Amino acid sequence: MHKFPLAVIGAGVMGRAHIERILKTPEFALVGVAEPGDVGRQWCAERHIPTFENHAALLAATRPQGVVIATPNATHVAVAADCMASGLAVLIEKPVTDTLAAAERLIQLEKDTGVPVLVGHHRRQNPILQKARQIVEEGRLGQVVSANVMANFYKPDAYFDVAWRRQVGGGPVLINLIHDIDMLVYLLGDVRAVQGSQSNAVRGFEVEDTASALFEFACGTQAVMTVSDTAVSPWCWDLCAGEQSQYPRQNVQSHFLSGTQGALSLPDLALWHYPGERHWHHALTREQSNLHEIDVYVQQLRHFRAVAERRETPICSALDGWRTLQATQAWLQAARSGQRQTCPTFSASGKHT
């Protein structure tokens, strides 16, 4: 298989994560990086990576077949539009963009150009989550009636030396919990409504440090989610799923689904059910699925290549990204207003129902 030429736009934290994996994975070739900042350009220079001031210069000088966009959220769609105009498939880091209107523009661009978009909700690439989805779709839980998700972890004080992390939009709901929301959307489908609350009582910053929500799914599931970046706790996906080596792995679970026929915990994929009559006086049986671990970011790049070559459809499309962003923003609005927020279904006509 020939090397697949990729370009990366943005050499921040996530851009570098993609760059490092492109460099170490034989089936990819990095043709260049667009990065205006001195720190990012120096990082690239140390690795002898061709670097350009902006994405226009990068696209003019190189011939990628796919582009990874890891720029600030508000720039995602404008950068993607330029790439897609040249026929280049794009992998856009999460969240898909900063507003629903911008995400809807991206959906229209995909329709108009025929160029595919993959949104970087990387957890969908994890075999654990894919197996969980299979279990749900096979009906082994029956009707999923409730879900409980914990995303509690501790960010050190130095993390907040960057100003935007202390401001609205830089908190754990949009930065971290959006991944957990996307996991539930992937498993359960559309969110119908959200109620929520938030607090900044610990750090006192403009942005939340702790929040909770009740999600009502169209399928009938009620999901309770909590997040805090000021809690000393092992109960979050990053600490117990083993996706990223910088987090010491903990042998605990963070996601729990309960249904009329069984229950499932994640990431351990323990499936609980009654072997006979369902009765709370009877003993439950525990089944265990064991899967090989993979680097989900490398798997995402491989999937992106297949998407760009039109061999696979995106596991997280622009529309999927819109759905997850809508649910996340509805939570934040519910927390600010104290009122339940509904989540309309997307319509290509621009009218949501």
Ligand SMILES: NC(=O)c1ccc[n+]([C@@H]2O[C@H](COP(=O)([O-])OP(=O)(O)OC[C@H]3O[C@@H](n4cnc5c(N)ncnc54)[C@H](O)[C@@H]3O)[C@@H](O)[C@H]2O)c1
Given for the second form:
Amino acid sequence: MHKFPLAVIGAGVMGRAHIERILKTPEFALVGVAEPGDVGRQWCAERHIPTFENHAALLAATRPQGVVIATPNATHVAVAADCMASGLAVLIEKPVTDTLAAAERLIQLEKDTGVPVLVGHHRRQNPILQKARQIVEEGRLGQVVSANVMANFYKPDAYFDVAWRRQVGGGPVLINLIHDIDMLVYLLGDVRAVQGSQSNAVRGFEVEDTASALFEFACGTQAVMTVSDTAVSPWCWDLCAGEQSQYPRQNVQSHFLSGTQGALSLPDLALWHYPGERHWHHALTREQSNLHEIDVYVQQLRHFRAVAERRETPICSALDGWRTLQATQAWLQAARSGQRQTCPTFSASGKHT
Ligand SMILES: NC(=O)c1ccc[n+]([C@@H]2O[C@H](COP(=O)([O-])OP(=O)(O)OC[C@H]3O[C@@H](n4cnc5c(N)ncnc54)[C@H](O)[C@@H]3O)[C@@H](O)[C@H]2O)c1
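What does the same protein look like in the form predicted in complex with the ligand, given that the last one was the form predicted on its own?
Every component of the complex follows; first up is the chain already shown.
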């Protein structure tokens, strides 16, 4: 297999995570990086990576077949539009962008150019989540009636030295919980309505430090989620799924689905059901799936290559990114207003409420 040439736009925290994986994975070649900042440029120079001031210069000088966009959210669509105009498939970091209107523009661009978009909701690449989706689709839980999700962890004070992390939009709902919302959207489909509540009682910043939500899915599932970045707790996907080495792994679970025929916990993929008659006085049996572990970000790059080569369809399309963003924003709106928010659905022919 020939090396697939990739470019990266934005060499911040996430861009560097992608670059490191591109460099260590033989099937990829890194043709260059666009980064205006001194820190990112220096980091690239130390690794002898060709660096460009902006993405226009990068695209003019190199010949990638796919571009990874890891710039701030508000820039995603403008940068993607230029790449797509050159026929280049894009892997856009999550969230797809900062507004639903911009995400809708991206969906239109995808239609107009025929160039595929993959959104970096990387947990979808995890075989654990794919197996969970298979279990749900096969009906092994029956009708999924409830989901309980915990995303509770502790960020050190220094994390908040950066001003935007103390302001609305920089909190754990949009930064962290959006991953958990995307997991449920992947497993259960569209969200119909949201109620939410939030608190800044511990840190006292403008932004929430703790929040809770009730999501009503179109399939009927009621999902309760909590998130806190000020909780000393192992109960969150990052700490128990083992996706990234900087999070010491804990042998606990964070996601729980309950259905009319069975129940499933994640990430351990324990499946509970009654061998005979369903009755709360009877013993439940526990079935265990064991999966090999992978680097989900490398897996995402491999999938991106297949998407760019039109061998696979994106596991998270621009429309999927829109769905997760609108559910997340609906929660923020519900928490601010104290009112239940209904969510529009978006189809190829447009938006419906
Ligand atoms: N998938 C994940 O787990 C994950 C984790 C963290 C961040 N992210 C996402 O990755 C993206 C970047 O986040 P980050 O934490 O790396 O931010 P960051 O601030 O560390 O990095 C962003 C970089 O982009 C550069 N930049 C800004 N505008 C640019 C432009 N027009 N062209 C080229 N470079 C530009 C900045 O100089 C900076 O170096 C965001 O969308 C974020 O939500 C995803």
